[in-house]
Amino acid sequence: MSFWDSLLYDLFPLIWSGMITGCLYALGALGLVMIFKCSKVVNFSHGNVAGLTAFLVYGLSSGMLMSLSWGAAVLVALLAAVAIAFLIYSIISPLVFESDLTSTIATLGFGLIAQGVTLLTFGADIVALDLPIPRFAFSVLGLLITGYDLTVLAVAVVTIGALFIIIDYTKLGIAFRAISENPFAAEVCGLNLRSVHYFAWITAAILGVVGALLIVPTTFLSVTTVATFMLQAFAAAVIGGFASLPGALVGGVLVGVLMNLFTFYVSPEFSSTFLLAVILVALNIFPNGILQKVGGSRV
């Protein structure tokens, strides 16, 4: 096989599929970054809570719990995610204003609780969660594009676009940016820190559910599937800078492409090791995020 054939049949499809997966990593990373920007808490319960809601969609739509339509099941799962996020922040909010480290550790506990609830309710079996995604495919310059690819791109663009519009053009978004920059000055100006924190935590939970549901069709649903997915999202947040929303997008796509290339050309067995190595290298070369290093500033 010639060099150009190798690019056409191996490298370009790997980069394309990595970019698609990276969009989902970006959704997860955005949730982590939003919480960290305004409350300075690394939410380690993000993955397990998203996994619980993905299982809830399965249980409500498969007949295990109820026999709802897929749309109704997703709506219930989103409401559950909002309620869980509200509950978690309500419990740890006193810690948030006392110690960033203590509140971060507390999220680990809530993550374990969410994982335990998932195990007790749905068991440890691996299940398949089918989503109503259009099943078609077409080729563009030899690159195979599927209905799943376009669905992920559409959902990611709409979701991320809506989020940035809210942050840039609404009073709540302006308050979020103000508190992220200087919480003391924002509070002096009369902004309610807890209300904005609730906004960030609830938005992050919704982003987690969307990312979790879209990643499942590429693999399977188990207690650890979504938590593993959120590990890649965490790496994306680290690469992009934990205080940069645009950085989370860049980091998500970069992680998706790198993981695809490593899995194909080296070994899928060491993908977790490679991911941890990427995190360590990123922290050493881009301690403030890749956009800080390249562009000189971040949002």
Contents of the next structure:
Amino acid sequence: MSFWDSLLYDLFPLIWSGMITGCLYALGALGLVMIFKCSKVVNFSHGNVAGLTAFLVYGLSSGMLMSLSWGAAVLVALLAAVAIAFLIYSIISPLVFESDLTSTIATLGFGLIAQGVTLLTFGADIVALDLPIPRFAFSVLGLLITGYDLTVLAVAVVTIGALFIIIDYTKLGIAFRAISENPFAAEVCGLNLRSVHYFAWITAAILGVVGALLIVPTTFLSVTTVATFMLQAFAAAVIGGFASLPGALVGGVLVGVLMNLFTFYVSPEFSSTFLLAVILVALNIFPNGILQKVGGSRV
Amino acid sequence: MSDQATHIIPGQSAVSRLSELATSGLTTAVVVAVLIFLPLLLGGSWTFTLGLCFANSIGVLAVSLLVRYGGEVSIGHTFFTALGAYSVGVLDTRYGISLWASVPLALLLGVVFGLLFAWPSRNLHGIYLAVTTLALALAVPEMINNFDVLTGGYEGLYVATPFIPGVEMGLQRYYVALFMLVIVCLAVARLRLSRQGMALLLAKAHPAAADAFGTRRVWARVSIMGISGGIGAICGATLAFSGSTVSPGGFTFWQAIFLLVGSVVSFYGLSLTRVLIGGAFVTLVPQLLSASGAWIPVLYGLALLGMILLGHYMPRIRNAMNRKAEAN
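Since we've got the form predicted on its own here, give me the form predicted in complex with the partner chain too.
Let us now look at the entire complex, which starts with that chain.
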């Protein structure tokens, strides 16, 4: 009986909360995949830029820089994220068409700068940044569901839904798919690669801000919080197969649940090592991502 | 990643490249000679810092080698340096065994783990290896701290056993690092001329041709990571001996990024002088900026970007100027 009890009281709540955080990892991973799919660049600055904007929301709403309302602060942060994404892509765009490796290293440089700017502006202190949502909780089938859970779920569903609709039905989305499928043919057909790249980078930045703002209430905000969060997003993207948007979604939820189970049942001290092991195992078993059909290796 | 990062200086003819090889031998000899006599002129703190420079240069070389021969990026070479450093540290403090035995062990461990981590991404784009090494870099401090029975945890280990008994330790820490750097550079230069090196370069530049000649791509991908991991471990071993202490603080995620930055700053060069520039950058910048810690990431980021953009625009500017000169 005690086995079932522990299952009910530990396992299901763990899976539930893992899925909630997993949705946020998926938001981060979707941003990474968007950029990688069309420009073949792995954006290592994703986490640090999102972290900088989360700090911006804190600074603007807490009275440190200004005392705006939370909504206005988020709006400013989103604009800042879009501007930063625009700037980063503008600087590296000549490299993108030359070498994906060089441009990937360049994004690492932007990540360092973003982290340094965060440190210089906001210091190394840990701060708390909450969401302005009603606090309530109710239990369904033994699961404690909080207002935070529902907010995350709703925001994630709406954001991801909107993203997939844009990609499936709008002209920009079709151009995006064409370019990820075959950039050369798409260019021959008259599509402007750069404008689609801008679209991907800016969308990714917005996804990053949304993910960062939603993950921060579960922990505290420090210079490295969001970057650590993005590591899980990287793992999610690898598991999903770096070039697949639905894969990123599934990978995110999977990583969220696995990490939650691991930290509870085994040890919270080895979480990065565990993540490494997950990546290594996933690459061995599903080299092209869990949603990809097994086929010949593509080099 | 199909890539041209190695062609960071395009437009170089084969002849000029050959002549560069010939002069670089002479330059290297002069540099080594100067470095051998430098401790006679400099104070103890400078010899210590230079020793660390040499050790870091080896790490920079390991990262550059991976880019040049494999077309892959590693953001996690601290794993290998930690492996090498703790081989030296543990054998030294627990068993009193000096570098004679611990360096070969470090090399072996580095190669084995390099192969191990490259294997899962053998058939994939280099990004998978980059992300794996990123996870590796973040996991290293955690592993060191949690295996504290062996590694001494936060407190770290102190390396005190001399390499050659009877010689002053301060000088040993300098000359052993220099010796290691020269040996590794010579070995890499030999690799360039060996069949193995040719096969690796062929597999990277012309995969189809390599297949036709019977060079297996998987083997090339995995083996270059093994070689690079081994050199990374030698860097760690040297770092442990020259720096005299081994502690988790030396193998953080930052350290891993710094090695990559050093490799970019030296334009992925594999010659002694080039890697010395990278190693010096990695060692000296944090020392100069130690008072204003927050500027370190900004400066490293700017250096990284600056070098990459320089590598991109310089050849174009030079070509444009040459064309103008020809027209006149």
